[in-house]
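Only one chain comes next, encoded as structure tokens, the form predicted alone.
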Amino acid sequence: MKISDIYKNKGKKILSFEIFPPKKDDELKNIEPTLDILSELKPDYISVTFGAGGSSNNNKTIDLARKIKEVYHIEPVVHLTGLAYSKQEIDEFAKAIADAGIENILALRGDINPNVPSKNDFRYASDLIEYLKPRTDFCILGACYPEDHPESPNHVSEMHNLKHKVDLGAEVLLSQLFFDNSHFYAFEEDARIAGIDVPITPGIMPAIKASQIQRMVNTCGAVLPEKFQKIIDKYGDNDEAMYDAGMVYALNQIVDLLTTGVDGIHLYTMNNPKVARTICDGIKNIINV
């Protein structure tokens, strides 16, 4: 089933998760305990991240997505990055994804990686969307950044580029993580004013380790609110306390988002089933109200 149809027909808030495939082929089975728990939580879909490098013939992302669909009967979304691939290679990936019975992809540029040479066919995610839309039958999802992409020159340019992405065929938008809901609300309002009318789902990553938080901030440019910085300052050296505080903070974010009326919640699980279960237990009675 296409993710766009889930948003149209569900009649309730959408719950989705992101996981990443193991680095080694022989570790694919080790993710089963995580998938067992995630499937119990009945998400509407699960997205699987994609690492640049390799080929369509031996791709753990596609293998894992197939398992999610065939074994767990949950719709998968395959992340597909374009920066490191040629048009011919993207054609091969698209065929492999379609042959696996997968109908949904998240089209991304991909991070610049000095160990993986960039190619010139897909410099931006919009290039990948423009190429795939007329050639495939995928439902194409896109990424968005409530605090603007770190490489964006300004907010006006950010909105223009996001509208262009949607006009080319992105049917659902998943947001990068953020720690201050006011940034998401302002972003969503600007997106609607810009004529972006597709579902926009906020992405939440519970920040449960101080070192992890700094890494996330450096990677995506998210701003740490003062109240969350106080949590890090007080509990950052105590793993158990930081876990509890980080989970409570994430739950408060999600409750506020649901109360305000977002399209759904996309949870970055970090392949941690305990995190996913704690979040879902905390919102199970409110997500569909």
Ligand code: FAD
Contents of the next structure:
Amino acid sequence: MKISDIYKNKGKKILSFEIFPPKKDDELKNIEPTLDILSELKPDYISVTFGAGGSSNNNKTIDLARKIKEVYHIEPVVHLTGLAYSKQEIDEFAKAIADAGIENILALRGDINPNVPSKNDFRYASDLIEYLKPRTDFCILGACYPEDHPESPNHVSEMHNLKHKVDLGAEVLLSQLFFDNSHFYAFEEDARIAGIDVPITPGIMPAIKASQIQRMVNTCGAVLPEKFQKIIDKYGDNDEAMYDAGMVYALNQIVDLLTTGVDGIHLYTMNNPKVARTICDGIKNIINV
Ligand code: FAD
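How about the form predicted in complex with the ligand, since we already have the form predicted alone?
Everything in the complex follows now, all chains and molecules, and the chain you saw is the first one.
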């Protein structure tokens, strides 16, 4: 099923998870306990990340997505990055994805990495969307950034580029993680003013380890609100306390988003079923009210 149809037809909030493929072959079966728990929570779809090039892990993304569909009967979304690949390589990935019966891709540029040369066929996600749209039957999703992409020169060009991505065929947008909902609300309003009318789903990552939070903030440029910085200052050295505080913070973010009226929640699970379960237990009686 196409993810755009899930958003159109469900008449409820859409719950989705993101997972990543294990690095080693023999770990693919170890992801089963995670998937067992994630599937119990009945997400509307699960997206699977894709390497930005330089690794051979990307076929594992497709294998894992196929497993999600065939074994767990949950709709998968395969992330697909363009920057490090040629048109021929993208054609091969697209064929493998379609042959696996997968109908949805999240079309991405991929991060610029000095160790992975870019191939110039797909400089931006919009190039990938423009290429795939007339050649394939995928429902295409795109990424968006409530606090603007770290490389963005200004907010106006960010909005302009996002609108271009949607005009070329992105039917659903998934957001980068953020810790301050006011950024998401301002971004969503600007996107609507810019004429972007597709579902925009906020991405939430429960931040449960102080070291991981710093890494995430450095990579994606999300601003840590003072309220959250205080949590790290107080509980950062105590794993159990940081877990509890990080989960409560994420749950508060989700409840605020749901009560304000978002299309759904995309949860970055970090392949941690305990995190997904804690969140789902916390919102099970409110997600569809
Ligand atoms: P783009 O949409 O191309 O945007 C990148 C920057 O270029 C933006 O500032 C944009 O405004 C600008 N831009 C766009 N078009 C133009 C243009 N025509 N002219 C000038 N500037 C332009 N990375 C992975 O490697 N694997 C993953 O699985 C993965 N999953 C992700 C999932 C989500 C939900 C998100 C939010 C990110 C994910 N990423 C992943 C990270 C992503 O690859 C990086 O953030 C990357 O730097 C940008 O990708 P994009 O598709 O948003 O790029």
